[in-house]
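Next up: just one chain, as structure tokens, the form predicted alone.
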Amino acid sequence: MNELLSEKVEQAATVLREQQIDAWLTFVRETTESGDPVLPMILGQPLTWQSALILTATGRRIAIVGKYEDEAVRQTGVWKEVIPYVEGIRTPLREILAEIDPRRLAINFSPHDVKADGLSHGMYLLLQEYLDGTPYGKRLVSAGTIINRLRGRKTAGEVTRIRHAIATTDEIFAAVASFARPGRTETDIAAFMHEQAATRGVETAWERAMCPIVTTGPGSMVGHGVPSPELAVRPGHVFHLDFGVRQDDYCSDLQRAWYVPSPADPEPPAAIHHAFEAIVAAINAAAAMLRPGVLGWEVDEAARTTLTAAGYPSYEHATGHHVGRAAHDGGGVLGPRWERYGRTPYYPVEAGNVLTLELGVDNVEGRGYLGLEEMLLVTDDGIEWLSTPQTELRQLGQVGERPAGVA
């Protein structure tokens, strides 16, 4: 059996219970095209046919299947009552709702969560086809919050992988560091990265042509870009890395900085270590701020003021989101109250959330981003920091020297 399933999804039933929901179904089709988010955390495995996974209050664990499908669904041996069919899923899925008798029955879609709208609009009219002349169909709610709490609260399994994503993230940082040096370009330094992540069995966490993230200087894209074949590390400027690697289907996702020394100022000047040290209090002001309950609009303004009370403008983008299966792993997030980001905002956080905070600081005094970004897991009673903070600026290498083992 997979563990992780397992708690996942006996996690499910405690939140359907919460939230006072009888049944939360997922109905999909052709995953391998077009699959819904919250697969993987219930499954682990696509599916072909018109299907449906139902999952109780009461802890039944219900999965409607085709034929040919059904025994690698038996396999998993999280899912205890397998159904399969031949000609059509409509009878045997009325039959099971009948039985089970939903007052109130959740399915995938939300205005405001991405990892939470895996029903597509065509299978919801299809879905809505099949339950013409029942009750269930006037009794669909939004299975937002449902899956907002399960992807939220790790567990313990969930939390030991990204602690192992992250020490893998860290090993390439170290490596990049020794590697990159004035005239590499931030693909070399990209083509090096993904030579790490591959001789370390792993993926990237995000799309490959965008992770890393690589500024070198003040021309560099800013947020999520690509890394250039023309621009280079250069004395004098911020060498900046935005990374995260999959591994065991568990994603990190860090920001590190470098000073590149320069004959002219072979150490930070006192406006890059100003700024340095604003970004630093800024994200450990959010991290004060994070707990159960607290909304994540609260812990971004406490960021957000925090740098712009030392001087600099604010930041155009959350200051922290989810982290787990993917590297922007749905449910709230920690920014503010704007239009784009809908209700995410006022989800209340909660234990067993692994969360980033991240900020910075563009093109300080013209040598280029400066940024920092880290994990935490909040706590009963507060957080646990998954990396290690940066709290000092490094320096990348010193003037003219080459590093040991780099041709």
Given for the second form:
There are 2 protein chains.
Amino acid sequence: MNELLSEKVEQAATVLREQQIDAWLTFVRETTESGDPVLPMILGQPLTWQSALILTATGRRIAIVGKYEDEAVRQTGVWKEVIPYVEGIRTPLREILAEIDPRRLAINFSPHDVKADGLSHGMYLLLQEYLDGTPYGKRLVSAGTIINRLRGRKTAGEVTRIRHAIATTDEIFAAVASFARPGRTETDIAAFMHEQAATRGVETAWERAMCPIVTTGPGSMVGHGVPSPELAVRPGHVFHLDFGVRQDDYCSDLQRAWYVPSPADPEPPAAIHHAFEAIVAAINAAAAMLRPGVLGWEVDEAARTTLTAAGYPSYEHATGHHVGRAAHDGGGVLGPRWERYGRTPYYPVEAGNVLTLELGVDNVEGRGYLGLEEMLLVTDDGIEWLSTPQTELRQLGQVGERPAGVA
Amino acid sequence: MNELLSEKVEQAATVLREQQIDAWLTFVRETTESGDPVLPMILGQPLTWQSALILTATGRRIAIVGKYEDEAVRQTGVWKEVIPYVEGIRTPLREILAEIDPRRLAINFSPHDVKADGLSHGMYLLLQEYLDGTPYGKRLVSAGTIINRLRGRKTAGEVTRIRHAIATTDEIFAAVASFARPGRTETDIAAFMHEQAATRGVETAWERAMCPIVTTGPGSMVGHGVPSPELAVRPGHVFHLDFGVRQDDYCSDLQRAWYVPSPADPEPPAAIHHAFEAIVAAINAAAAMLRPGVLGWEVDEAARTTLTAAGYPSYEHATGHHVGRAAHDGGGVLGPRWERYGRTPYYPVEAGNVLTLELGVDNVEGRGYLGLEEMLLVTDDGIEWLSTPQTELRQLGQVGERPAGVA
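What would you give as the form predicted in complex with a further copy of the same chain, now that the form predicted alone is on the page?
After this comes the whole thing, all chains and molecules, with the earlier chain placed first.
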């Protein structure tokens, strides 16, 4: 933990210099209730009273925290100057800022990136009040780019953890492919997967009630639905899972699909087969575009037009997103230039990014949702797959020696 | 769950009318990563895309949410008008606001109350952008008082749950009083209490690493420290726990203290006894002040001056706080008028509030931290204790038939 912490805090000074920002202030309180998403990356423990974590381009690491918490912050080994207070943070904060005298002071707000938007509006108002009469209230800028770069550029240690989370997910997919058979309900399957995760000592990558998302046929809600006790795997339908685990604080996020053979259609019907091929082609089109410097929307467009050119409707979500400490790790998306994505489709891809590629076709021939999601690492000149891409629509109940759902 | 949800959303309309606010907007996105503390109380499930939950003084309940999540919101049974969108929330949000035409629109920010400060600064900027060209951007006010009243006025169902959490905590204190004996380290004791909680199917009331806070003597960090594997219960010291559980979403938060007999001092030394009596007297002085309408700082002052009049230093924290969905449930504090508490010591106490009273004396005669924390319900004309107040300093290893640590 502290090794990763140290890697990330060191990276922060580099990013501050790149962005020509003198100092970056994370200003928080009672983080157990209302946490700044950046805190686990730079501190790794909660804070109770109003606290200021300041990193500078010159490498200073200053924490102003309530008495009772200073020792715990010191013990991280990462925060070198720890200043405890009792009555109020205003005075020590103003003193430290006067000493650093930043021309630009970055704080954690971003209209477009939830992971860089950890400062509450009330805390922003409080900060303005504390800085009243100093020049620093007018020198505040968004730390969006800093946080985006910091979250997005995975260190070697981070990539290793993500690989482990993917390997565990593959094991669970293999197990569920044996368990899921006609008659099993969505809730049966979700409960089985939760057991599998617990056995392996991992949590789900997002809220348990919706992880996995299980779709057993045309009756299932696509996307974000809670598994239903009334819908079951049925012959002739597509069986689809969207699932990930959090292992050692890092996540996976993958989708796998199977065809459920029926007496009438022991093989996937041609329409299903055609849709599956189009989905794989669209994912590959996106993967072929990915390299440092490409913009998110360009990657999205490559996938989206490949799918629509094959005769399928455009899906109503982004083609991909970052994965890291969260399944949706913030920063740019590989998404269309729609209002709800704000500026995030314009963020450039960087080496070290870990991204998903995910898309699908709803209800092909009334058989249910068919979709895939893969994970990859952006390298200096392209990508390396982190998941083993599914390139074949396996039939449920025909599991070979290799993990089901992985071609 | 949905019964409580329904109770609270109904209460909200009453509070809006009292506060003469036409509509209250909770504006969120990706709440799993960055949740508004009010969301569990009014929705009870996460939201992914930008979402607007609007409650009006006339009792309308409107949710504008991303497609894929509308059905889950409808299924709560509480949100009557659910409007799904795909490309962006701006248009449906502007349409609904034009229809309601609120003179004052409350949003979730508060410099002084973290529980009412769930709107991020980036989301605030986004909301201003969405409302640009309408009159509503200028009609925004803080929902601080609304949320404070809503969290603070416990319904019968909420009080019942809190009583259950307290009963479970008492069981765990009784068990730990048998387990803790000279030689057991702080981490041994914390691990034992975690096991006890797991056995009973409850979580800790705050972050596990610091719940319980265990102090075994003068070497322990008071207040917020992580249990140490190097510090153990020792004869002649005070053994003190600060602990609570979360059971069915509601919390307890209690402190209990024991004296560890030594051959030299089989009974608590007179100085320890005197300090214990002063602590009990200070808690009773605060309890005697508590009734609807009294201000937090007045209650704090009663306790604080009782303790200092007995010759002990003033403690560096508030005398009490609300408990509910969180161990520190926001709203007013029973605290001194110090900068770091902002306006919260000025909030009036209301009937239905569930509060703690907690204070102590550090390191009396080099024996360690001695403190107590009780919980109570404010009634129409005073209080009802929810915990059974500790009025006797029990000796560790001399456990009677009643739960240890409870007189």
